[in-house]
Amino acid sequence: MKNHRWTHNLSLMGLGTTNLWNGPDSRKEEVFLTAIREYGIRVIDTAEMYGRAEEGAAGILEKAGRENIFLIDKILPGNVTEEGFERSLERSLKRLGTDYIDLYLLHWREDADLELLVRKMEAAKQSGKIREWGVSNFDTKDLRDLMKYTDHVFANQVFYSVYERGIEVELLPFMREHGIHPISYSALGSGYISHPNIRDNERVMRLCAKWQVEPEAVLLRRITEEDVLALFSTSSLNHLRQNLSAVPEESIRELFEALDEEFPAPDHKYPLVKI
């Protein structure tokens, strides 16, 4: 088995910039400037479909220094042709304002051509304009299907938490027996799809008050634990400090046994869940 431990000096907790939908905002841009100045937060993802988060990151690469952070960015499927990938490329580039991105990445799969990816993808490494590149919201088979043209592919990003696991079965094993890097969206969970509420479960929380920590903590500490970066959004500084909040190390396991217990992995193989 390759080693899968992350390969880069990373956090292995990154913010994500759907909030920046449209565009810069001060008081946001304070979020994630306290998140890389206080708590040592080196990832930002963004992607050319949300609306004008690009330009909003813009912002926080200059003011944070563009070497501190490691910025990833998604294509969609439908701008992987051969006009269209450097159109889009160069686009993503000009928002951002940067003449890199660390890691870019297919954002789904749809119809695109896998062949041309791997290509694309490898001619803009090689031309300096993306570091890494992978993939997202991949399942095995898609993964399978792609590496019939490559034997690299940094990361998949996939939506990942303690309510939804369903990558624990077959996914992420195979993920980590080709070296290939998880990344966790939406790791606290999300609105968009039901799932129960961490504050809601009087075991959790009753451990939570012994050890006084913040359940969201508990939650980004699971994922991580796995070696999986987990990427969360907020627009609250002081949501932010809670789930950022330290997590003793001696409350781990009895924490850890009680969210396995209370939010269990399934035992069976089910379609990834895509958000």
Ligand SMILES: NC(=O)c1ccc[n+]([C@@H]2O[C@H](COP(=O)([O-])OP(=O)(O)OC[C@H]3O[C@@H](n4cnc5c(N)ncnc54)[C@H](OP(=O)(O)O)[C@@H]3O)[C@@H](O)[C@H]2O)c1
The other form holds:
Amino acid sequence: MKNHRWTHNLSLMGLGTTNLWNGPDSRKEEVFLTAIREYGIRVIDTAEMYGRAEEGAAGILEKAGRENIFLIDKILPGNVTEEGFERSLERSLKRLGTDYIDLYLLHWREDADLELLVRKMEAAKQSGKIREWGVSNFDTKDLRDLMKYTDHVFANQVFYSVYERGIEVELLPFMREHGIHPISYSALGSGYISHPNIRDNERVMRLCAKWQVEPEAVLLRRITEEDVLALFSTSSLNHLRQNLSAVPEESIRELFEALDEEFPAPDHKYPLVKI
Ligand SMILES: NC(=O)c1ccc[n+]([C@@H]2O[C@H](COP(=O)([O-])OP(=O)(O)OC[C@H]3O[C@@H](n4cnc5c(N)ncnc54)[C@H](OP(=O)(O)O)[C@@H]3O)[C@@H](O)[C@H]2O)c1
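What about the form predicted in complex with the ligand, after the form predicted on its own?
Whole complex next, starting from this chain.
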């Protein structure tokens, strides 16, 4: 797999961990290790909120080699307090079995004190416990508010899928203008209330058959073409292989044209959709 054009040498896609370690054990470790070893995936996304996911990620870090992974973790807004921040970070590091997080994000804004957030994130960066920091679920106004206290926000992780393209109107251009790396969560649209299924779309499926490509791989490719890092999750090796299967260059124009017409971007700004 090609790497990202970002400053860091990241894979174009990453694997999420929500819910994966909460149910009965399955072959998820095999899924992650296959993604890393066979497909060159480097990004793993987790959060203190995701139950046992941090402990699960620890096993992957150990087996894949910590240096091979770009690890994203997230702090809850309620823990951004004078004492709470370090406590959360230390607990996460312990559960992850590592001494640093590559990218530490505020999970969502709520009523977090943004000035305190910047101070705490910068101090954690100075201490070497995190390498970069950013936010998640921040709309344009939230970013503007945050940028009163800092001119360096590494990334904003938001819901972005072919099925929900609201960020293309204002937020994505704003992030590009200010050098804030966009990360899309739920890139396959899971959990989105009006989530259609690409496999129900006859036109797209006809083209996928013509070019012998997997529709989920096309959905993800459409996101990464925007230079957005696409996060998806799967507990299935079969789905992993579908999602990471090749989409030949010569098929792109026709497939994207169909996607853009079947799932058009909105023509006006509305509040960021969060799921
Ligand atoms: N920052 C935030 O607020 C936030 C919010 C949500 C998510 N996230 C992050 O983003 C990651 C990805 O998001 P997500 O897990 O919500 O959504 P997603 O990747 O859009 O969808 C995951 C779902 O799609 C299914 N799936 C995957 N590949 C498939 C395929 N080829 N065919 C059919 N079904 C397939 C998976 O089931 P199988 O297991 O059966 O494959 C799973 O149910 C999360 O794990 C989390 O790390 C962040």
